[in-house]
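One chain comes next, on its own, written as structure tokens: the form predicted on its own.
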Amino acid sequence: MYLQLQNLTKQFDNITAVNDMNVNIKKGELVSLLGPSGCGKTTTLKMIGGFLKPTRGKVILDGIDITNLEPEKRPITTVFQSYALFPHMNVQENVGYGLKYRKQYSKKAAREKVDEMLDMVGLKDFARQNVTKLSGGQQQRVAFARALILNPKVLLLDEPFSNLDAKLRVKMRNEIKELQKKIQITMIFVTHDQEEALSISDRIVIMNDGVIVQIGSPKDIYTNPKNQFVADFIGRVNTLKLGEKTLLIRPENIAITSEDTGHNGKIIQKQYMGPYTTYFIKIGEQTIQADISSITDEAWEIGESVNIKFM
């Protein structure tokens, strides 16, 4: 494996932030660390980047143990949540800053490298613009270009879209995914946003209380959650008790029908969401949600008794 986290553990006094973490990441893979605030995902990222020293365990990259290397000596770069751009520099100067310390680049070669990187992220026309005059999305592109110009073996992303509005978040994550596939760089992406992780990742590492709960592809984790925590954290889920059985079922996997299915309830609320309508159905003392496509919705009314089918 290209990047190996072996028994990675970090303790702060009596608190174990990350506990015995083992993950193997392939070259060119985009892996998301997903979990609630305080679950250990950012601590893990900092240990990979060298900003925190593990209490125990190893970080092995491309066959070399880098656990005790300083951040600047690791072939790893990080895009922080705040972008950490230099406000007194223009776009070109920000992107090329790291090359000043790379002796193999002449001034001419460095300028060409900067131009190439700005062209890649669509900012060539903004080279002389001060970064404080850019939009949030443009500033983020500068941060990515500055990180990628150093040709890292691994790029770490710490909640990079958190300062953007909803539409721009979607646009940027699509661009980053395209860029990642184009240059085949290994990326580790930290987020607490489930939709973000599902849309961008090759694999997702679900964390809670410092430990890994489940690792898998977005589809596998969504359709086959290991436990109640994962099911609740990734998307919405109904927990329905039927006799001795407890079902975990997604709202989109419930149909409302006029035929007798043996399971019936009463609609107590509904919310029109555009592509679908969410119906809140009371079954005994339990309430479940069913997402019915606007194409097939028969516009069931509040107070109406209905039959439900699990798909």
Contents of the next structure:
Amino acid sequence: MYLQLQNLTKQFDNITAVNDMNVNIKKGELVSLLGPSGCGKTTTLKMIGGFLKPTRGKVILDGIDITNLEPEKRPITTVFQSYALFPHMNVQENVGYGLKYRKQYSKKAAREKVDEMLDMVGLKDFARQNVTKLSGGQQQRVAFARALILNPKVLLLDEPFSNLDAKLRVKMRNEIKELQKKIQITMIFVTHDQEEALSISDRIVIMNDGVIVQIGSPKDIYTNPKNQFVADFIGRVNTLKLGEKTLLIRPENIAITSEDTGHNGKIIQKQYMGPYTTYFIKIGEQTIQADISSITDEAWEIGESVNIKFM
Amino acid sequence: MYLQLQNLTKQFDNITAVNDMNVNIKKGELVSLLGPSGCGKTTTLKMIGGFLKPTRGKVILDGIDITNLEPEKRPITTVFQSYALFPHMNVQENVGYGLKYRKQYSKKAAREKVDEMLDMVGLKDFARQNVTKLSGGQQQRVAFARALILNPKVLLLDEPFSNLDAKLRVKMRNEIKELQKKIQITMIFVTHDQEEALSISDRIVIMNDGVIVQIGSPKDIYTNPKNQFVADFIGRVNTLKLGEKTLLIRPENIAITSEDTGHNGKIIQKQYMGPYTTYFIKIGEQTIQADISSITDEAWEIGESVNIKFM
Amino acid sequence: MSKAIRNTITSFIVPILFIFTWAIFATKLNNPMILPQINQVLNNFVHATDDFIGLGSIPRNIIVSLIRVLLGYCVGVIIALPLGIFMGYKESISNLFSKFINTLRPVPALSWVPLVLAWFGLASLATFFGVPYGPKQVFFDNFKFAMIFIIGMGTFFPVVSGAAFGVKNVPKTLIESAKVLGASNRDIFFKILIPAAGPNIINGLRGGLGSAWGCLVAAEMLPGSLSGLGYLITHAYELARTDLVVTGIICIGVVGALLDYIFVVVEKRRFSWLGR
Amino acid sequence: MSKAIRNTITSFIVPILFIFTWAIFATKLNNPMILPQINQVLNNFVHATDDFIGLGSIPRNIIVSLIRVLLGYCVGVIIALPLGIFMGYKESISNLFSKFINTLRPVPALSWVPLVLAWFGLASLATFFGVPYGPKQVFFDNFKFAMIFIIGMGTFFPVVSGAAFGVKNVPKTLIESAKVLGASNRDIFFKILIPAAGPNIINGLRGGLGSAWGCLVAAEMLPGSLSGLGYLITHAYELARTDLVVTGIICIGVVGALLDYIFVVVEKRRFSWLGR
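Here we have the form predicted on its own; I need the corresponding form predicted together with a further copy of the same chain.
Everything in the complex follows now, all chains and molecules, and the chain you saw is the first one.
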């Protein structure tokens, strides 16, 4: 394994922020740490980056124990949530900043590498612009370029899209994924946005209260959530009590039909969402949500009595 | 018609912010003004509320021309994006503020009405709390209660959910919709979030550059966008050139199949989204996105050659 | 816990070092004209109510200074506060006055002293009320118009800026909301605008009082002054009573800090809603 | 456009009214000791290089005041700036000094005058360098240690606060980023921390210079001063030359405004990236 977290634990005074965490990450893999705020995901990232010393446990990168190395000695760079661009420098000064401290680059070689990097992130025309004058998406790209130019073995990302608006977030997400595939870099990605984690990750580590709740591919986790917490956190879920049994079922896995299925209910509300319509159906005392694809939707009315079936 | 905007126009110096706008709104209807920032939607709202005087045109409410009435003389209240709660007052003082200026309420009657309102928005236990100590969602509810307590004929909402996080936004959206149905109030809702507009509105007015581009029900607009702008703005769309013809097609209306359909392409990327997977398919020089429902998905691989069909 | 204690201990190192250095130097120099002994200064506080070599007792000088500063401060606030509020409220009023105010701002308040003396001379509250000669006249004669004017000047600029800034920065939607809810302009002004601008207004008032106190002490040091803390330290110096100078400086600092503290309390009480 | 022009016109109403009122009162009173004629004041500026009744020419007094303020300001900055920066950089240093500094802060700078006179007496740069009696000695004798000390005091507090606040508020991620990119502590300190704290540091330096100028003018008004703008206005008053008092006050305001303007320019040039 390329990057190993072994029994990683961090205590602050009496609070255990991260408890006995074990994760193995392959080379070139993109792994998300996903969880609500305060779940320990950022603390974990800081321990990998070296900004926090673990109370117990090890961080092993490419066979070498880096647990006690200073951040600057690790072949790891971080893109911070706030981007942390140097406000008094222009784009190329920001991107090239790290190269100044790498002896192997002559001034000319450094300049060429900066140009190449700016080209890659599509900011060639902004080289001399001050970073504070850029849009959120452009600042984001500068932060990436500045981190990637050092050819780190691992790139850490701390909620990098949280300052962007919805459409731009989706666009940047795709760009980063492309970039990651192209240069085959190992990335660890902290987020609280489940959609982001699903769409970008090779694997997701779901955390809560400082411990790992589930590790798996996006599909694993979405289709086989280990417990109610994971099911609720990733996507929407109906918790339906049928006699003694409790069923966790996704809204898109419910169909509405007029034939008798034994599960009878009444439509109390509907919301058109474009690709599908969400029906709010009251079954006994419980209300469930069913997402009916617009292609198969038979346009049931509010007040109508219907049967549901599970798929 | 209950509320009519007739030839409503607003010019600032040489800029025409809103140009010749005509909309008729029924009693109890929830209409969204949707468009990118700077499209004139907020200017329109301000003219309805009376905060801006139109350059031309009329606002007619319940048969009465209110174009030249002061904001406080109109039976209309507004919930601002920033909520605009009075920071030096507690929850019940904020909610009851407007009643002080309504002679028909005795002190006791006013207090009872405030309690009733707080009960309705679920803030009974927070009556004496200072509003700055509340969470975003609670502040939002106080703003609604403060506006609704005056029984306005029309309630205006200026991007009321934009300061809330994703999950809370969906929750508040449902709450407001419930409330609106219950008290049958006419609402005009300004937003730039297409998902919000689709899910909450009876009708949507799409604006761009100060003019109305399209008016219709969410389903009308999603399934029959008038032009590329509307199609792009509401949901995602593939613009596919087939010979001379240009096809606008939604990702969920594309199916992937191995049988020969005449439209052959190659999968270059895929993103698992939970309920569906987005495949990026290269057809000739064009890349299209297809959302394949997880139920019907045959798990095509990146690099695979496939056929697509339109539904 | 342990960190908080360590921090408290650290914060006392420099003050204690300072006092030790003082004690050592005072003993070594053995020249009370340059550096008095600490216990001599403490002794002055113990006998604070004595009339020190004709300069008056410490409490008397403090009271004279306090009354002076409050008189001048009130005059300054009465002019600056409404002006600032209206400047924040109406852009046209702001346009009318801001150039004029900004032209006068860089002139330190104390520079007006000679001009103001030319105007008011030695006229005081005693002159104004026509108090006949006697102890009462002596007391009221302490409150010279010239001094009140200077302190008012020192008060004026921070207060006017704070009020104008505060009122101007009340979100427009707050006022529009109140209007829609039916509040009259008068109500909006007094019940919404002023309270919402409160923290900035208080901040201006605080800065104004600090500035007024600084001006006062300086004004009392000028020739012609016959009482007050500024007078006490200048004349104690002339009489080579450096111990009294140090005593006076400590009083000036403590009174200044207490005046400032009033606003800390007001802020905490009235504007707890600011705490986020 | 038309609005901008209207605003400019409005902003001149009050200053023009002020000048008119002055002119009318001056003519009505016809007492140059209380209110001089405007043209008399203008006349003083026209003949600025004259030696006014033994008080020295206006430019000479301005230069003396400027050199004084710059000497004291430099002393204050040399102490306050590094201290403030280190206080912002290391919490332990901040703990060590902040209580002490906050204890001294409420004492107005001018109150130190009597104590400082007791320490330095009339020692000046002339005494220090042993300049033999003559015109050179007269010039250097203008720069008394006591005055430099007081101005340094006036400079100290705004500068130390601005620097400490600025450095402390540089986002931690900025420093961590630079560290990860391989910058040495030395480079981080000088190339990241100081520039990023720049705007607040400059703001402190600006406040310090304003405070220094105010202290200086006041200090020059105290007995014993023999030149400078503060001296000019006090002694012009004593000689009943109110026109010269007004001239001096205008000079004080203009110089103060120009000193402040230096920082406006520096801010615009160096920290254009702040503009959002």
